[in-house]
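The chain that follows stands alone, in the form predicted on its own, written as structure tokens.
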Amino acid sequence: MNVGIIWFRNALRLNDNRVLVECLNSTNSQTILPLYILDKSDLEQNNNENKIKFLYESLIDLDANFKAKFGSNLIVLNGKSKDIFRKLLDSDLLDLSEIFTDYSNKPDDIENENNLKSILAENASVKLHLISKVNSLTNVQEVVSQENFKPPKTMKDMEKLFSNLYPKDEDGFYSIDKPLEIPENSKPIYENSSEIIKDYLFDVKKELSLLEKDSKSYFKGGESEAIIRLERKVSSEEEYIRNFRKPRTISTNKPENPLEPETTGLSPYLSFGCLSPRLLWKETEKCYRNGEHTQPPESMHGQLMFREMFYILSRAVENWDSDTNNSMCKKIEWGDFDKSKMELWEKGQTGFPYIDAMMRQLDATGWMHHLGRHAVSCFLTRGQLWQHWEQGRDVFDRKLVDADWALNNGNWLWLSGVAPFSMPYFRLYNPCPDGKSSLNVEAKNAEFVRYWVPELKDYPSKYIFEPHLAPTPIQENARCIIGKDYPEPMVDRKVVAKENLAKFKASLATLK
């Protein structure tokens, strides 16, 4: 019997997962064979266990969906993905004649996709089927290859495309396609898989047992999750869904929870394709229906309608990751790679306590607020430090449990002010804000910086973002001396924000 490969990638669930439904209704394979393919040493190379940890835990929710809904195991594979197919592809004891999986962006998807097609060039029999609209909510290859199409660099642009793709309904909304569901009958397992990949099984249960242990991760992984969280902070709260705005929700997380954010916390099941983004849109889409509600580019579809964005500028612009032959970058003159600055940054020991905190977060949970996000890479950046935003955008893509590709060099690039959707780059975030502050922090209390900087936790308010300004006796008191047991400013933020916007004015000045 003819066997169709569902090769998960980066749609770790059921629900609305288009490469299951097209494998389950394909008349080409009889049964099916689920499989997972990771590289061990690539992931732990280049991710921080907070990602690890997500990723085992999505697997293990996927394996046990998977098998109370189909009654079979999704197989979750160590080694190359080359190795693995050609394994397969090599075997008299299976007869494959299709491998399905879901169209990505990502240069290593690309580049695993290559060595697969030049594998099935050699057995034309066997065909694969890249489907797409599984992560994004349009085609983002359809979109790219339109005659006249011209990349987005706007809100207004994308609500132009979106127009043209999902004509809006009597009610203003876009007709965005249902999500699919979970289908009820499934095609035998293909069980003699075994003795073929014996070498390449991967204990995804034992590996995730050998994580550390008191990791302050948040976000456990996995759709049943994401779900619980969809419900949670989307289908039963209409009131804040109607009425929220991104730019004005809380940086410093809720005030009773540190780790627990003011927005929907999605955004890594998202990332990880626990969640349909299709799913969101339409859970979102309710709560509009039954009343006034905010407008992009600030509304939960605004967001949405941001993240399609960069899904598609990562199709259509070349060298997207990088600042050499970029259409969307700058190539501003940025400053030699200085590790000292680097790793200060990195750890939190800038000196600045709202930055600290934040970067301590992302270490510990592996996530940050998005004004907390704005506010260190501005700081790194074009505000303070001077360093390349590539480097910045390395450690988040190593730390952040929602690192997404597309995403994590977009808003590198918008918040570096190197791209045509950035804000001036004059514009400045204050690293040491206070309760006016548009990165909204909650300064009266500052429970956020006591917590991640404990330090500085018996510091009274007023000197909290700014402790090096505390009088000695207060310093004293608090227990914490500046210059010793917390660090001096690593620069004087002012002095270095004249001189960077100044290097900044120059280098553009050569572009022209």
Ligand SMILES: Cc1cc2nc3c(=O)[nH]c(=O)nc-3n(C[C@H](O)[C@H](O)[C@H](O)COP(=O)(O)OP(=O)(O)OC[C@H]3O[C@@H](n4cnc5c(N)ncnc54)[C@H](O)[C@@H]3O)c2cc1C
Contents of the next structure:
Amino acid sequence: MNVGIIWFRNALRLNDNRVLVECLNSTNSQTILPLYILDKSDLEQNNNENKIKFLYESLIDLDANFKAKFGSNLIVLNGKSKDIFRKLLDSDLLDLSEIFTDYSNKPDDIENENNLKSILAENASVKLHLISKVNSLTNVQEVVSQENFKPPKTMKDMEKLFSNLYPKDEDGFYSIDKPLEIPENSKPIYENSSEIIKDYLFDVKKELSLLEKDSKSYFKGGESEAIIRLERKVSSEEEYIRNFRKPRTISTNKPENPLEPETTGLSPYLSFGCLSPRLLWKETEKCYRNGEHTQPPESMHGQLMFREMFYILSRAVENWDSDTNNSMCKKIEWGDFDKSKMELWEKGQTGFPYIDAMMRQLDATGWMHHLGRHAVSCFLTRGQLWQHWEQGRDVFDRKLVDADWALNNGNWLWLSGVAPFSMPYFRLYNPCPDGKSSLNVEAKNAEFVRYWVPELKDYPSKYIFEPHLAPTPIQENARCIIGKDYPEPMVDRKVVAKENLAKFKASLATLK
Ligand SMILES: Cc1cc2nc3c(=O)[nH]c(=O)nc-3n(C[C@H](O)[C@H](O)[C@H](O)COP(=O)(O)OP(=O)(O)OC[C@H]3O[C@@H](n4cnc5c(N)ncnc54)[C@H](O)[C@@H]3O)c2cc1C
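Can you switch from the form predicted on its own and show the form predicted in complex with the named molecule instead?
All chains and molecules follow, beginning with the one already shown.
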């Protein structure tokens, strides 16, 4: 009997999963083989433990849900996908007819796909199906291939693009497709695979148990958690969603819990594909249908449209992740890589408590509020440290539990001031915010800073964002002497900001 492989890659879920649905509906295969392939050494080299943990939890959850629904386990393999597919294709035991996976334009995925395509070129009977609209609202490939396509740079461009693709209904809502239900139909599972791929089998539960026990990672991976969070933060919070304005959300998390975001906290689930963006879009729409609601760019739909914009741009723009030959990036003369500056920033030892709290949160949990990301990326690049945005991008890529190639690069381009969609390069964030800052910090009790920078926990709120200004008796009283127990600011923020703006301006002038 012909076998169809469901190659789970960036959609670790059963709901609204077109890869799964298309494979089950295909008449070219009678049995199925559900696979996930990871490369452990690569994973460990390029990611921190929070991300790996999130992935393992997501795989365990997918396995349990798949088993409950279709009566068989997800097979997780460790190795290079090209070796594994070669093995499967060369085996006499298995009659492979097709492979289904999600469309992706991430460089690693494309490389794996190209390897697979060259193997398949020798086996013309096996078909590879790259399924679109799995992790995006639009068919990205189709959008960028349209004759009159222009890369979107603003929310207005995105609204135009959406209006063309999804004409609005009588209530003014885009006609985005309904999320797909978990299929009711099934096919028998191909049972003899372990004989072929026994050398690659990976025990996720065992590997998860080997990870550090006392990690502060906050988000538990998996579709089940995603659905619970979606219900808790979106579906049951109609008023909050209708009034949602991203720039107004608080960057220092919930006052009662320094680990719980004020925003949805759904980004890790979207990035790993535990949650479909379509499901979030539609749950948001349900809230909107009950009354007045905010609009893009600030609204929740606006956030998903930014996400879509970066998915489209990352496909359309060559060298999206570089400052060379990238039409969305001005090649500014950034400073030479400075190891010590980078380390102080990455470790949260800059002497700027807000920046340090954010970077320590990132390190411990893998997450940071959007405005915190604004502040630390501005600080690293055009604001204070004059380091290349690609350096910061790499740290985020390794540590963010929601790291997403399209979004991470897009937002670093935005924040470093080099893209056409960037904020004006001369508008800097003050790394020592007060209660009135657009970074929206909780400054009265400053619990967030006290939690993440415990050296300062006994400081009066008045000085906690700029503790080096506290008179010596106050420092002594708080048992934290600046320069001894907590660093002096690593730079004079005002002096370097002025210098950096001048450098940016001069560098821009050479590009004209
Ligand atoms: C320098 C920098 C790097 C970033 N890197 C990433 C990244 O690697 N992965 C990532 O998911 N987000 C990234 N973001 C965007 C944004 O900060 C996060 O998506 C958001 O903070 C996640 O929290 P949330 O799920 O509570 O967001 P919500 O406000 O609840 O938004 C819902 C969803 O909309 C999408 N979204 C929101 N803001 C943006 C945005 N600016 N761009 C694109 N999509 C958005 C996300 O998928 C998010 O989960 C980055 C932002 C900056 C400034």
